[in-house]
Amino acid sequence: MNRHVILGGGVAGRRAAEVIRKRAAEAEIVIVDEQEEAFYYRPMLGELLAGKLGPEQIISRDKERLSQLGVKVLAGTQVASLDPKAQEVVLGSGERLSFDKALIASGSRTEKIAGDDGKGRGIVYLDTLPEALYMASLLGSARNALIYGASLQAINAVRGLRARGIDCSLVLPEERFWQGVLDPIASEILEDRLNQEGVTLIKQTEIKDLVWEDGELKGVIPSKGEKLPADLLVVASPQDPRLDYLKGSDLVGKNGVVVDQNLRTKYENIFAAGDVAGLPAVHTGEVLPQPGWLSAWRQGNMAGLNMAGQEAVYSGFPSLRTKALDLDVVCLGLSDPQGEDVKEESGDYPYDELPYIYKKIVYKDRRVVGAVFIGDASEAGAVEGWIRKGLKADECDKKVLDQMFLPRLQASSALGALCPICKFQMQLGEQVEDGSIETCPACGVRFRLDRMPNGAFRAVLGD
């Protein structure tokens, strides 16, 4: 009987010890995470952290589901290290677990900064569901918040500071806020959103050491300007691939571990998805990491589906999706390009009369290839799948290009929805009503569709 092995329990390894299982019925597989519970939806962080959400509410259920598949999870066990040739994991215990087939799955954590030294009390690395529920814990005392870096995760932490009513500076390293992933009309509108909600945004400014009094953390030094008074501290970046446990082996490159189209490594049975992962780029081959929820899910899908004897070929893009306060941010692909032969079009966004409104479409030698949308994000699952196909700008459907661009063209935006966990914007039947229980095509989360008073629809995790 094949064993198949699972370094992390996050959504790419769950979602491919159930691909395998659907393929592979004898099969033996373990998933081995060293978080006591890696079972929840990571997405939904901010929701607990404003109050919105209980940690019960944010915990799924694929543990259960696991088990009644047959899955053994060895939760809150560390891996110590992988043997390629003898085909064996070490565990943090000694134990050595033989496998025919790994996949390395095992997400990325942030940096440890400067002067923490782990002892004093302030400083949160909202990674994990446990530090969620310890910064939530300190949120009462908080006086003066500083989160530092631009992620998902400080997104995060934004929305729940915020919602709880503490004021907050983000700072950043670099000159804007995602530098990299959005252009500068992009950067500024959620700055300015960001601002008018009361963050202070404090730029090209890097944290050199901790201010700390009888175990208490008071402030922060900065690479520029006077100490910055802070009691509550969240680092969001930079952030690594846990691969601790890899440290010299031949599987790593620059951006994580290095893998085909297929999600395979140089060892033909050892494969790795999500955020362990560095793919070529679609449109460059550059290997790059592609960070987020539903990357993670599409590549443990299709990495389940390959170590189950497929080969099937995965030919994603970067993919990120998230909501920034009440804006939700999507950025596909090549979002902000460098290059003479790269042409942008985003019509005339944004406009005085929807400032948090802004959509790009990105062109490299003619063919679609990234996009940005702020605070709409009606039309991305269609461009998604223009980047996907390489379709050239004339083989694009105007009707989309239309209601994109032309605003008094737009379709209700009622007939979409943005799933709470992933963030793939659903398009819904004319005849779906509020309160209908929907299932998202892209991740298969289940949620509730509330109407909203301006006719749209909101998808709600819970029921």
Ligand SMILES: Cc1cc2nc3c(=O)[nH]c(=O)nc-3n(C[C@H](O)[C@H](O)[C@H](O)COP(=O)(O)OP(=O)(O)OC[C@H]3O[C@@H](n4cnc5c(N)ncnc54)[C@H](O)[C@@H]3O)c2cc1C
Contents of the next structure:
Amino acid sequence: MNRHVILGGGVAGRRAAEVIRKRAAEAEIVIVDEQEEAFYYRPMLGELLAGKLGPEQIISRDKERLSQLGVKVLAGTQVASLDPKAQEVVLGSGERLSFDKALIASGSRTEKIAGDDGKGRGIVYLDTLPEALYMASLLGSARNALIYGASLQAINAVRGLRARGIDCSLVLPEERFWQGVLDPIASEILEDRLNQEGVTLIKQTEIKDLVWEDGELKGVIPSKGEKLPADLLVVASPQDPRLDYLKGSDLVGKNGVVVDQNLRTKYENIFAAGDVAGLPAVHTGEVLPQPGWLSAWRQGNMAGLNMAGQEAVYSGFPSLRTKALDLDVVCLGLSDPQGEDVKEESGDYPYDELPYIYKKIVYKDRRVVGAVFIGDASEAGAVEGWIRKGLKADECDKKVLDQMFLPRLQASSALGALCPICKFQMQLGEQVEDGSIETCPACGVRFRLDRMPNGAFRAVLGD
Ligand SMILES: Cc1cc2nc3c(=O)[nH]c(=O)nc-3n(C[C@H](O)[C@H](O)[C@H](O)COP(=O)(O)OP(=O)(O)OC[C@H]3O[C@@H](n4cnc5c(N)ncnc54)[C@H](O)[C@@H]3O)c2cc1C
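Just the form predicted alone so far, so send over the form predicted in complex with this ligand.
Up next: the whole complex, starting with the chain shown before.
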């Protein structure tokens, strides 16, 4: 019997298990995950902090699904190392698990800030449900909160803190918000929205030291200016791939576990998917992490197909899909490129009528290579296809371009709605109406459709 061992039971690992089972009814499939809890939607942790959703609402409804599929899950079990040559995974207990094929899907996490030995009270990392619950338990007594960094965790922390009426400041090492992903206009829009929410931005500043008193955090010492008082610090610096059990392994490159377009590592029978993987971006071929929920789901899907013996090619590129407070944000491919061969096209969005709306397409050598959507991402699915196919400007659908750049045009509901979890753009059938319950074809979450005043649909978790 073929044994497939999956290291990590997040969105990438679970999706791969489902796909393998569909194509290999007899295969033994084992997921090893250090997490005790049932599978849950990490992008919803901010809603949990805000008190809008309870833990039971962000835990996947189909928690029995894997056991129904005959997938064995070793929950609460850590992987200590992986021996590619012996084809064995060593568990924390010392037990060895042999495999015919393995998938590395251990995700990423926030690195600890210097000075935090884990013993004091007042520092939180928002990577997991237990960490979100711990943070929620501190909110009752918090008065001054600092968020350090601008990862997706930062925006979730802002959501929770402001909903509970706690003052917060965002300390950013960079010059502007989501620098490197957003262009200056888009950064300014989000900074403006954060200011409106009552968040103070402290830019181009690093945290040099932590100030403790009797084991409780009292503030931080910034790289410039005076001590910043804080009784809560949310560390939201960029994520690092989870590679602790792969120390010294030849599987690891500078951007995670290196894989090709089949998600295969240098070992024929070992694959990697999700935040832990570094893979070639379509067109440029540059090996980069392509983190994010939808990317992880898609990579898990492709890795699963290849592990089941199919030849499936993953053609993705870095993207960012999230909700920043109440604004949908989708950045695709090269969203803030420089250079003479780059041309950008954007609409004229009147701020007083359409605050926080911004859309842009980036062309390089006349081909679509990137896009930014803020506030409304109705056309993101179509544009993503153009980037993947490398369409030239004059090959793009004019109706979609008009809808993007003529902001007063009534939105076409035929373009679909964004999934509240993974931000996949779903095509909606003619029969959908306000209140319809649908399932995302990408991540499988169920949601309700609310019709917005411009005719477009918005997907909301829960029914
Ligand atoms: C608060 C928050 C908000 C987010 N918001 C968004 C968003 O809006 N949009 C978006 O696209 N993405 C968002 N993300 C990121 C998204 O959740 C990740 O990109 C996605 O979960 C990656 O999936 P994955 O399967 O690669 O890894 P994960 O979901 O991290 O799963 C990896 C699993 O591996 C396990 N593991 C790790 N090491 C070991 C080991 N040694 N032994 C055993 N098990 C191990 C972990 O416990 C974990 O369960 C957010 C994340 C957080 C935390």
